[in-house]
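There is one chain below, alone, in structure tokens, taken in the form predicted alone.
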Amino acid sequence: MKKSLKILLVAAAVLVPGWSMAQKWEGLADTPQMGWNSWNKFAGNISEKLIREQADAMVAEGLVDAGYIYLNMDDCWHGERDADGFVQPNPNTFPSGILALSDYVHSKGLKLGIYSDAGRKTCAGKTGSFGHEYQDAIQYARWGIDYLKYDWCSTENINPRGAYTLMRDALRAAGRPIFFSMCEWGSNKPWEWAAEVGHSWRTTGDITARFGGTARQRGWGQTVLSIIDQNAPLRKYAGPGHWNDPDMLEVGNGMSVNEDRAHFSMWCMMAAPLILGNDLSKMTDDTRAIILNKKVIAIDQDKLGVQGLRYKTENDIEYWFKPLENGDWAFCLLNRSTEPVECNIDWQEYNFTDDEVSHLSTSFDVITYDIENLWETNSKKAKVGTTKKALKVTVPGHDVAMYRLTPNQKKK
């Protein structure tokens, strides 16, 4: 080992006296993160070339100003370790290097993330960190990196809680603000132990284009509703600085518009990281219309930071709301099956007090709320009148109806 390399680790252990005591960065999740990763739509196949489309079609299509800040890179960016073990670039698809990359994704307003294991490969087989933890923590930080999705292949006799919390620590030691995305599926029940570790963690395996049914694709990815289904119940864990993450999003990949509507707006009803995964330089209309809806984005932003509540189900509609800053609700119908169903909305019958979260109460008993529909485009037509009357809607078939409650007046 070069003097330089153990001069580095010195000084880490020196700034961060007693590493398994050293703290996650705060202030990176006080919202759920949003932006980008490459893996749902190009799998290995990546570039430095089109990590640079992206970072300009995310500018171009006004994504950033939505919110969406993290470009990541997933997995097969690596190439081997130099002689010292530091971790180096493919240099036939990353010719320029990561700082170069860096360089040019900051310029555009962005961050830049990127992705390794705390296995001894990487799902795709690449250079994992296990061994090499607070060497990697320094490369990032030498890179200029912002975010790390940290997965948890090859991972045979290590123990999940110690190796996130190493590279935690490292990633603390190495001096640079970087977001901890932990991706160990749920496989150890991170939301019980990981608040302090990381700032989001995957509750399930992973996502595929396909909204229901039991059919897999790509081999073991698994549906829309099944994943709702499986973070539905952790919604305790959830909050500011530490957030379930059920994986990335599949909208513009091949679901119907309804599909990715209802996919959209379930994430951002259960407070989850909003981080695209479709081509961003090739989107329609519709896909635009979807990840750019500034309104139904602010339901997943909101600063309150409660996971929504699946409060009951009725036949294939289930009944979501989600406390909101200032009094508000957010109010959604998702219809699971594929035909079209009537509903008819008696607040009354929705008086309750979320006990298990917030402690807030909807009180449509006392309170007159204020309705407007978030995917309704016509401004005038999103107002659809008040709580005093019966909410009358059919929701199409894999699709949702959503709203926002504003409290309004009390009633005399």
Ligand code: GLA
The other form holds:
Amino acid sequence: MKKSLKILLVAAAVLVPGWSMAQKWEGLADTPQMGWNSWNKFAGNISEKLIREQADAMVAEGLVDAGYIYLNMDDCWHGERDADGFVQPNPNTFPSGILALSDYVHSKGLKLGIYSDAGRKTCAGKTGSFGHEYQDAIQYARWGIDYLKYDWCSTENINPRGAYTLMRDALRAAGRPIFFSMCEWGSNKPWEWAAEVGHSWRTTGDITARFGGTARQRGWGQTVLSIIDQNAPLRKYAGPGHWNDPDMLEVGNGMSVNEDRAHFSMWCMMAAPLILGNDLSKMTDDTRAIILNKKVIAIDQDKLGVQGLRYKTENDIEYWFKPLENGDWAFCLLNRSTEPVECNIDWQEYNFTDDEVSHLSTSFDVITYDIENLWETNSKKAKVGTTKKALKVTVPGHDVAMYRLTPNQKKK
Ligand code: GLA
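Swap state to the form predicted together with alpha-D-galactopyranose (GLA) from the form predicted alone:
And the full complex, kicking off with our chain again.
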């Protein structure tokens, strides 16, 4: 680079606030990312065979058509670094190498994700990226990787913002657009500083396939409800390009159908990344019906990109609203208790403006909305009237009732 140009760039970086030479890749996260990850079901037991099987299932089950495009290997794909310091996969479990795997995954219309860690070791004790950030980013780009989940184990006294910015810059410099999924569990409030660094950041410790019960405030062993409680207050930090990540899905991993449905619905209400965590090659019809409900997915993927609002909690029922494109709203009743609860929704009690994020108003006093029940598969029965009349519904224990409200006059 010419000396004068270099001086100009450095001067601009110093003088223009928020201007830095490197940026994250833009345009990869206009809506929350969707895909699958190996950790929740398979933990460290992964291989190229398993990843190929899951890729096949993603296509065969119609998941790719529904929007699930990332197929992400989590911890334990790793072998050692070679003599030049380039990380290699475990030769026993990934004998064909990552490039061959990514070619296969790409040929199926999917994108391939990989996992690393800002420390010397990953959480399962494998090779971390510390000191090799640029080299790892180059390796991922060569392999045709499309997504990096970057964890936070063994980081000792590293500065979190510095460590994640370093990897962002490395990914940028490597020249291949790679989605950057930050996984430091919310320990350093990434929502306050990471919008320019990553495309999403974890807001909590690790999820388990448990709905409620004894929940921890932070750390491992989180439940669906404890995660919702930590993620709900962070809505103002999320938006297109930078999402709160309340961790990957546990649908199909052992909770009841009601709990799975509630979990999935709430992740959609919170505009969360939808990263499946079950064995896609062995799904029940109930699991299929949940993760392939396109009307519910559309709430998550709505272009407005606003994380839903927990409006109130009463008698164990949470009342959630999410503003959507074109004046629509999603409305969801979440039952935290194990017993069914009867609700009677008089819409006039819910006139409010979302002052915190979208500045949109429900305006039930002047707008009549058509109500569609998003979990009713019979399309006639799904149309449950308008907001002129109160809505009566019984929400089963650990379940939801979820609706899309559409201004009635739009159809005239
Ligand atoms: C951490 C992450 C998990 C998973 C494991 C892998 O616990 O939060 O999502 O990636 O590491 O070891």
